[in-house]
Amino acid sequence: MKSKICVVGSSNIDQISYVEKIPGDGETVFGSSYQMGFGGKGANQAIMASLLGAETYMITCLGEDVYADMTIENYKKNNINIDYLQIVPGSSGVAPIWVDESGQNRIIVISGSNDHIDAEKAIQALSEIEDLKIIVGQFEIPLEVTERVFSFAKENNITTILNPAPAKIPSESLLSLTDWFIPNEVEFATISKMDAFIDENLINYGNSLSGNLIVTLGDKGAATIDKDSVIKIPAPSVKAVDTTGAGDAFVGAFAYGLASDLTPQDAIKLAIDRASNSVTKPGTQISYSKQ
């Protein structure tokens, strides 16, 4: 039997630009190239999930345009389940993305039909979905919404894992309902007013959860806690073309490998194994691979 996973989430339309440096106020530079892709934090984690072999779900909310046509092929193309879909009148999400030469990136997310995704019918699609083991969230669409659908899954067994990107803070319900805890080094720094880098922050923060922390670091892999002790697990040396996506890629493999009964160091090292390879490649989804 595969592994079942459900994303409750974003689903985007990218427009990224590529540039030599990202302008200034007032500045005008000139592009190397462009490209539009499918992107939203939840949709990215689904896809990098399926790809590996897990059977997905993704519950998420579309306007009534021809980015909705688009993304439900992409889907479709992915093997991702939809039969949960949302449809509202109005636009769909898009992510205007600037990528500098060292392959950093500045985002802007315009949420559109992601920020109408009904809370009642997601949780009527989960009841519907037998032997799901694990359902992962963001914070691309209402945390309200977040926090119902993990509440529904404390309630029928089902692993959660949050991971709170763009950085909000989240309440401290939702974080008593996440099992797994997956800032990166930003977002954790936003959200816990500490730096990342220093293990007692991170043992101190670990220990305030009921669930599981991980911080993901960029080049330097990531970190989790074992009780007093921060294990870090590197990420290996590569060269970065585009950052974009790879936190999602990290995220919907370490599912994955959850999901398949991998150990949590061995889902991390696959993650980060993910991740890392996503960055070698320009685009978000398209970067992502299954080995």
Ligand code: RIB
Second form
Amino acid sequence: MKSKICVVGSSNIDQISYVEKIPGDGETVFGSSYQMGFGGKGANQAIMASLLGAETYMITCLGEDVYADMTIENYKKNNINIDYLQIVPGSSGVAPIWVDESGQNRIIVISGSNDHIDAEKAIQALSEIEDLKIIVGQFEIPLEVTERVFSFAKENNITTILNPAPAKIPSESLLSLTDWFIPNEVEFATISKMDAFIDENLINYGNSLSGNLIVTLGDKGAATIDKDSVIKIPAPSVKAVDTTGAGDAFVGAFAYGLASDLTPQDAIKLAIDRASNSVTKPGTQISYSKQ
Ligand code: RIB
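Since we've got the form predicted on its own here, give me the form predicted in complex with the named molecule too.
Every chain and every other molecule in the complex is listed next, the one we just looked at coming first.
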């Protein structure tokens, strides 16, 4: 039986400008290139999991526009089950993105239809999907929807992965429904008010959770907690051209690994490998590959 995963989250159209130096206030600069592609943290995670071989469902909400049509085609092309897609009047989500010459990005998300996903419909859909192993959530749809979905997951013995991106403070109840909490180092600092590069902080915060903690650390790899020790898994050294979506590649690959019964550490290694590979190519989902 294939590992079955459902992502409940966002879909965006990414509009990426590549520029040597990000403009300052009142400044106009020439960029070197531009590309439009498929993004949204939820969508990216689903695509990565599907590429690796997971049977992947996407519960997301699109608008009534040409971006929705393109996004539906993209999900179909990537073997993602969108039987439970929601459509609302108005615009789909978009994300203007700037990437500088070091590959670092700045992202603005205009949520559009992502803000209107219906929790009741999502839960009805989840109850119709048999043998679901993992549900993945992020913070680009309303937090209450993710909380209700995770509550359903816990009632039905389904593992939950929460990627708190973009950073917002999660409620205690959402955290208590989360089996794997995966912030990056910036999100960890915002949420815990602590520096992710100090082991004691990771141990203290990790032990305050009912589930497990993994913090992704960019080119330093990732860290997880085993009781009172920090396990660090390094990333290979690569030349980064565009880091957009690397965290999502990590989460999607980790979900696939866990659903395929890899040990958590092996799932993290796979996730680092796929995320590191994605930064060597421009674009979001288009930079993902199976190997
Ligand atoms: O994590 C990268 C993603 O953040 C982009 O695809 C963009 O759409 C925003 O959701």
